[in-house]
Structures are given as structure tokens and as C-alpha cells.
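Okay, so here's just one chain, in C-alpha cells, the form predicted on its own.
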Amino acid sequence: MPKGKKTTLKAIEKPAAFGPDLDVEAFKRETSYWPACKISTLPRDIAQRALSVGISTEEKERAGTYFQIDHSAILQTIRETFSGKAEIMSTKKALKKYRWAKEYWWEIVDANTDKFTALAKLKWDQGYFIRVLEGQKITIPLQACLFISKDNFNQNVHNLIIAEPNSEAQIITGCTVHPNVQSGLHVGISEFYVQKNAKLTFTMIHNWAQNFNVRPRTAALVDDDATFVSNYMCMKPVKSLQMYPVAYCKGANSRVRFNTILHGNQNSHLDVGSKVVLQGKGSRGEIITRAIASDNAQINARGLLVGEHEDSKAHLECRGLLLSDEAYIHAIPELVGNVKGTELSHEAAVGKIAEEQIQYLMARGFSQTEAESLIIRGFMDINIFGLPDALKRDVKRMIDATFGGAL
């Protein structure tokens, strides 16, 4: 046995650092094979859930798209306009297709980090390879979903996106299930690589199901005036959620936002934290989160700003919001200058609706209830997230869905 699996053997007892532990044996891995079909030809209540994450059904509103169901890539295209321009496909087939691919696997994430990495290594169910070619520029979002279909299923997927120099482009992903599903485990490995002066936005919006458990493991390395945009977001119930991904902005003049919004509800357990560590001259991040907590959730919003050269800076902003007395946020800062001159700074605040903002709406015409549904949308705001105006309406319709009306 080669000497790294026995390591990632070992691996697979050892707790994450953060969030609950799962049984990892305790979930099922049969399925049965979905052919290859259009997202427009699959049965309506799968494509209506791929809705709900932002995932389009028409080929002209998305530059190329990637859909796997449990195990099965179903669909991976590039259109036509956008051939020699962008690549989309499996990461089982882009393996197999680059031999230099090779080298971005499990290169910044660590396989042996805890039980979830080790599943994903050991136990690998695809994901996607999302390439944007040297120089190119990608005028509308590319797209993928990751899609289970079976209870009580576990689904762990490596995807690895690069962005090639002078390149630039936006990416949303889709995580949901079926309706029918309750319960599982979703683990998902990302690694990204965004090259000298290119410029990704990654949109990633999760929703799951009331007992339903994710562990996403995300790595990005970030070179020489390149900026790497990453939002969150995750407004349905969840059984329980951990993610720290980490940004390492290694050029000079790198550039990393994290914007995170988070809904916890019904009996939700939200881990979610964003870490910038910044290496090259110049380099600059920021940390930006929204966190709602309403029912019996419990959220914990943590955020680590590591300085490690003497030119560079970064923020971190959390803002959380308390709409039940039985719910929970702690919001977790960390500010770790390696050097002098590195300049790290936070700002945190945890409360509830204020009274007098409600009495104000009240006064100009508005229900309570319809005061406290502006109030939430308006912490919300979908602005930092910096998407195109296409994309942005699409996200906003989301929150006006799930904040319409009374919590």
C-alpha cells in the first residue's frame, strides 16, 4: 500500500476541528447511473430544485454548464460561442485527459486534514473541472450543480477550477437535493488556482434539507495581481454545516473578498468561517459576513486574517442578527500579524431587530410583520456580492422567497 493512502487510512477516525462529528459509515453509497441528458429533459422537481440554486435550464443565459446527480456527470458543455475559450468537464475526465492536471490535485488542500477529506480522497465521486483560458474573458456565468437524489446518501466531490493568466470570469455552483431527500452527507473538495492578473468571482448557493450534514474543503492560491472573489450563501434548513475555507494570497498585489450570508433556522448547526492569509506584497483581503439566526439554530461565524508580509492589509466584518430567543451566534474574530507593519482589522456586532425601526415602518404604513420582513432583506444585502445584474435578481429573488413574509 503506497505510503500516502496509509495516512489517508489513518485519517479517516480523525475529527474536523470545528462543527459536530459524523459517523461517516453511517451513510449509504449505492446508486443507480443517470445517463447523459440536458438539465431542460430531466423530470420537473429536479430542475425546479436546480432553480432554487441559481441554476439556469436555458443554455443562453450560461457561457457552459456541469450537472452530476449522486454519482453520474450528466451534463458538461461549453456553448458554442464560447469554445477555445473556457473548459468544462469532469475532473475524472479532465485527469485523464491533462497529465499536468496532476499537479493542482490535492495541492493546497490536505487529504489528511480530517475524516472528510480522507472520505473524499478514498471515496471519490467526480466533480467538476472548470478551466478559463489564458487571456479570455467569460461575459456570462458559468455554471455547475451538485445533485443528490437518494436518502441518507453520501456524495464527496474534488472540483478544480483555474483561472489562467489575464483571464476573468464568474462562476456560479448550485448545491441541493431532492425533494424527497431528508437526511445525507455531502463533502466537497475545491481547490483553485487564480494566475497572474486574472480575476474569478465563485458564487456558491446551498440548499439542502432539515437533516442533511455538508462539509465542504476549500483551498484558493492566489498570484500576482489576481483577484478571487468568493460568495456564500445558505438560506435553508440544514442539519449541520462546517467550512473554513482559506485564501492564500500569495502574489504581489493579490486581492481575496469572502462574503458569506447565512440563514440558520429550525434546528440548524452553522460553522462557517472564512480565512485570508496574506503573503505578497501589496496583498489585500477582506472578510465579509451576514449571519441570521432564527428558531433553535446555532450559528458560529469565524473569521482568521493572517499577516504575513509587511505591505499588506486586510478586514473582517460580521453582522449577525437574533430574530428567537432560543437561537445562537458567536462571532468569532481572529487577527494574527506574523510581521510588522502588516495592518489587520475587525468589527463585530450581534443583536436584535431594533424596536424603533419596526415602530418607524409601522408609521409609514407597513405591517409589523412586513417591517420586520424589509429590515431582514435590507441586512441582507446582496451588493456585496458583486454580481451581474442578471445574476444579482436571481439571488435577490431567493431572499424576497425565503424573507417574504413572517419568520
The other form holds:
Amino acid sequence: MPKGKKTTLKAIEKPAAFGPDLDVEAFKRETSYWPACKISTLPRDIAQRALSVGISTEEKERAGTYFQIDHSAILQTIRETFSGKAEIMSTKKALKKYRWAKEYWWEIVDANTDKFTALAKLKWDQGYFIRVLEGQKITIPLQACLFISKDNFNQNVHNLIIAEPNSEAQIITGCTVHPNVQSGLHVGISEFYVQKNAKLTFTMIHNWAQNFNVRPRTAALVDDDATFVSNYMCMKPVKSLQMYPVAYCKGANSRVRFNTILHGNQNSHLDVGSKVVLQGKGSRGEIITRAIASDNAQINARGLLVGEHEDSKAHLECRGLLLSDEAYIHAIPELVGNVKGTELSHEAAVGKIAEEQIQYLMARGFSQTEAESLIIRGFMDINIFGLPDALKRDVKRMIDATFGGAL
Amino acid sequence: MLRIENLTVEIAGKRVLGGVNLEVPKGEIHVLLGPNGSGKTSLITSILGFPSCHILSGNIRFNGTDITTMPTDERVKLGIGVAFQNPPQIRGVKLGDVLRHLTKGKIDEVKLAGTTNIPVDFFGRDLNLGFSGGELKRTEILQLLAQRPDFAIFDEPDSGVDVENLEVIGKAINEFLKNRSGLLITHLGHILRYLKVDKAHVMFYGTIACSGKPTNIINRIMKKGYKWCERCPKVKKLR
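Okay, that is the form predicted on its own; can I get the form predicted together with the partner chain now?
The next block holds the full complex; its first chain is the one shown before.
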């Protein structure tokens, strides 16, 4: 792929393939520097927002933490127990520290894809580097928080995550804004390398603001016998969110799973999909999406499976629930088989809550509101994420907070 | 306890009940028999007040209160409970969550599950999803036992149930109804081997064609089928 600065500069004019186009110059770039601090000494309003995206301020609950506010990496620590087993730091620091890190940089995401990738290359503001060392099993989650404190601000992060051979880890990333922030643009480039026989579960939770725009650009390369699970959840209003992460199952017996839970509300425009490219012998992929649209929300739920190896198999499942007549869900599942022998399948369903389900639960004494809430929370079944118990509790709390608790 | 007078109901523009009169006094258990399509299940959904049931005339009283236009959940709070014949599947809603809501911590769900032969791992399963016919019946009865209504309605608890489970279900219902009132709906009557009922009603063409001593009516129907009823002048008149 062409990597010269000239082509990147050219791409800065190029609208993305999907989602509403944006003027990237319309956002502010200047901000003040945030000094390093401990997670326990974060200002209360910031800590609370961080909690809303699964970021724990209790150090003992996480193996390591990266915390970035605007352009400043204010925290990059690994707990002593895990030192020498995993590393967490800003990507700027990592690229200085490790010459080899360049080999993974802009390798599977092309900076010339569109104006957002070009922007992230030309105006790069840190991001996190997480490395799980060979053979290490990190038993509690690592966490990263990308935070925006200023209104109408543009943040462009570039993250690099490497799970070395035979390693295992859980990462939770929360992206959010200060309660005073209404609008802005967040661009996040993430490159994942899941090496031989490694297992990486990545869970990303977003909580933006009504007029905020978000453009993540993610790719993962999955090696022999490795497993990559990517969970994504967005429950709160956002002006526009467009992402279409891709995972390349390059290795033999590589496994990829994308689980997505979306709640589009107010005037949110969500264009979210996942792609799996099956390249290795015995590679397997799965995409599961649950989308709820209320108010005037518009959701495009995409999915693409590409079978390039004769011994490969993948399935895509998308369920959409409409809670308003003004809302819209467009499920777009696509299957592309390039060789005979690949097995690709999909099932998609879009509809409203079945009346008979509400009546049935009301016959068990639930009120109509309780019954609807129970059905919606059941629809957003976080068990699909396969999270460890502590994380599962946190995520469940977020869903209960959004859809009320009947139980 | 339950008193239905002259109830006429339409579902989706079709008359399903025509002038039903039925009274179940406190402490009694009645059985409602009738061929398929005679209106037994429509009567239940009308008692529960499902919005699909349009009441054209008549009224339903429960413990003296007129519940004819009351929302379903309020009727249930007064003490009506139903074990359904064909409950819907609800993805992501766990049986255990519903049971905990029903018991409100007052009874041990695990012990209760034992009496209906439901393994505890069912608590983590999605409601009615992938359950076998027998499992559906047993989990419906389990939910009703957890709900503890004063007046319990069982809609065809015996259809599609094997012999071993029929006994489990029969005993569980019998034990539960000891100090309660209830209405048992059955097409085949198998469950009656385990239960003592006070009165039998036979439904035809959306109304109660005859009522009387359970032994007489049940024995005849079990032996000769509903064809025997069809020859009855009372039923002929209804056609």
C-alpha cells in the first residue's frame, strides 16, 4: 500500500465509504496539557464518566491502566504483580522505546483509507500501547480510557495491541467525554496483533454526547491457533458513529468473534459493522449484533464475511429491535465466498417487541413497563460477550441503568 | 370466587365466546372440557384481559370486584394465575429471573423446582426457548407455584406429557390446589387421575354446553369421546 505523506494528504479530502461526511477542520485542536496523576486522584466528574464506560478507579480490580485526557497520557501503569508480564504505555512512548514497534504501525490499517485515517496520521495524539508478553496469562483485565475534556475538540488516537505467542489477556477500553462536552470528533486507529496460540478479549464501551462524532478504524491480524474476541457496546446518544472493524483470520485454526450491542436513541446515527476475512486453514468467524433503535435513531448494522480458504467457516447473526415508529434499522449482512469449501451463513431479523411476550409477562404480574424493560434487557443479553464475572457485573449495571430495573 | 356472566368475546373480528356463564365458588376446583377449538383458551385470555379479546357483552367478577376492563397485571395482583398451554419464547429473559420476581424471596425456588422435576440449570436458560413439550408444561406449573395465586388456571397441563411426568405434574397440582380454588382445562382428561374436582363443564361452540357432576361427565367423555356430546340435544341446539 502507498504510504507516502503525499497520498495521506490527498486522503484528507476523501469522505469515508459509510456514514455522514464531516468537515474535520471544524473542530478545535488546541488544549491544555494534563499532568500525570494517580487514578484515585482523578477529578470526581472525570472518574464518574470513566466508571460509566467500565473503567475502574479501584486499582486492585485491573492489571494495568492507561488514561488519556485530550492529548495527554496522564496515567500509564502496570500493577507490580504483572510487571514483566504485560506492558501498557502511550504509543508515542512505545515507538521510541521499541524500534520493532514500527513494523506493526500502520500495517493493517491503511492511512489512505479516508479523511479520518489521514487525519490520525497527520495529527496524531498518542493512544495506548498494550503488549502481553509471550506465554503470560493476565488474570484480571487491563484497562484503557480515552477521555475528552473540551467541547468541540478533535482527538486522534492510534492504539497498538500485541498479544505475543501463548499469551492471554482481557482488555477493557472506555471512551467518553466530560459532562460539559456536547460536540467534537474522536478518531481512533487500533491495530491488533494476536500471535500464535494467544487469546485476546477486547471490550470497548462508548459513552459520548448528543452532538459528538466518532470514527474508529480498527483491524486485527490473528495468527495460528489464536483467538480474538472483540466486544463493542454503545448505549448513549451520539451524533454520528461509523465504524467497520476488520479481522483477518490469517493463521491456521484462528478464531474471531465480534459481539456488538447498540442502542441508538434520540437523533443518533449509528453505522456499525464487523468484517471477518477467513484466510487460514480451519479458520472460524462469528459476528453477533443486537441493535435497539428508539426515538429518531438511525442504525445501519453491517456485517461481512469473506471466505478465502476452502476450509473455513463463519456465521453472522443480527437482531434489531425497533422501539419507535420514527426509528430505523437497516441490517446489511453480506457473505462473499471466494473458494469452494468455505461455509458462510447469516440470519438477520428486525422487528418490534412481540405483544404476546408482554402479555405473557403481565400474566405473571409484571407491569407493562416492567415487562418491556425485562424483554429489552433480555434482548441485550451481555452473556454473548463471554466476560469474566466482575466485568459482566459492571456491564450489566450499565444496561440496567439505561433500561430500568424490573427485578 | 370467579363469576362470569353472559360473556361474549371477539378475537380478530371472530366471535370466540358467546354468552358464557361460569361460576367457581371459593375452595372449589372445576374442570373445563371441550374439543379443540371450542373456546377454552379464549376463555382464559378473556379472564386475564389480554387486549386482543374484545368484550362485546357480559362481565367477569373476581371476589366481588368487576374486573371486566381491568389491565392484566392488576387482575394478576388480585390473585389470578395461569399456567399456559403454549407460552411464547423470550430470548435473554431467564427462567430464574422470573421465578425470583414471583417468589420475592419468600420461598425457595430450588426446592420448588424439585417438585416439578425441573433441574436447577434451567434457571439460567432463556424462557421457553428450546424446551421440550414436557419441560414447557413443567416450567409453566413451576412459575405458577412460585406465583401462588388464590385462583389458579391450568390450560391443558397434560397435553404432550409422558406418563412419568404426568404423575409429577398431577401430584404437584393436587398439592398446590389443596387450599385454593382453580380451573383446570383439559382436552384429554389424563390429569384427572391425580386430582379430585368438584364440578365439570363442557364447552362447545364458544359456550358452556353443560355442567354437572365430574364423574358422570368425565367417564362418558373418556369412553365415548366428544362425539357423544355432539349427539346431545343441548349441543345440537348450539350449532
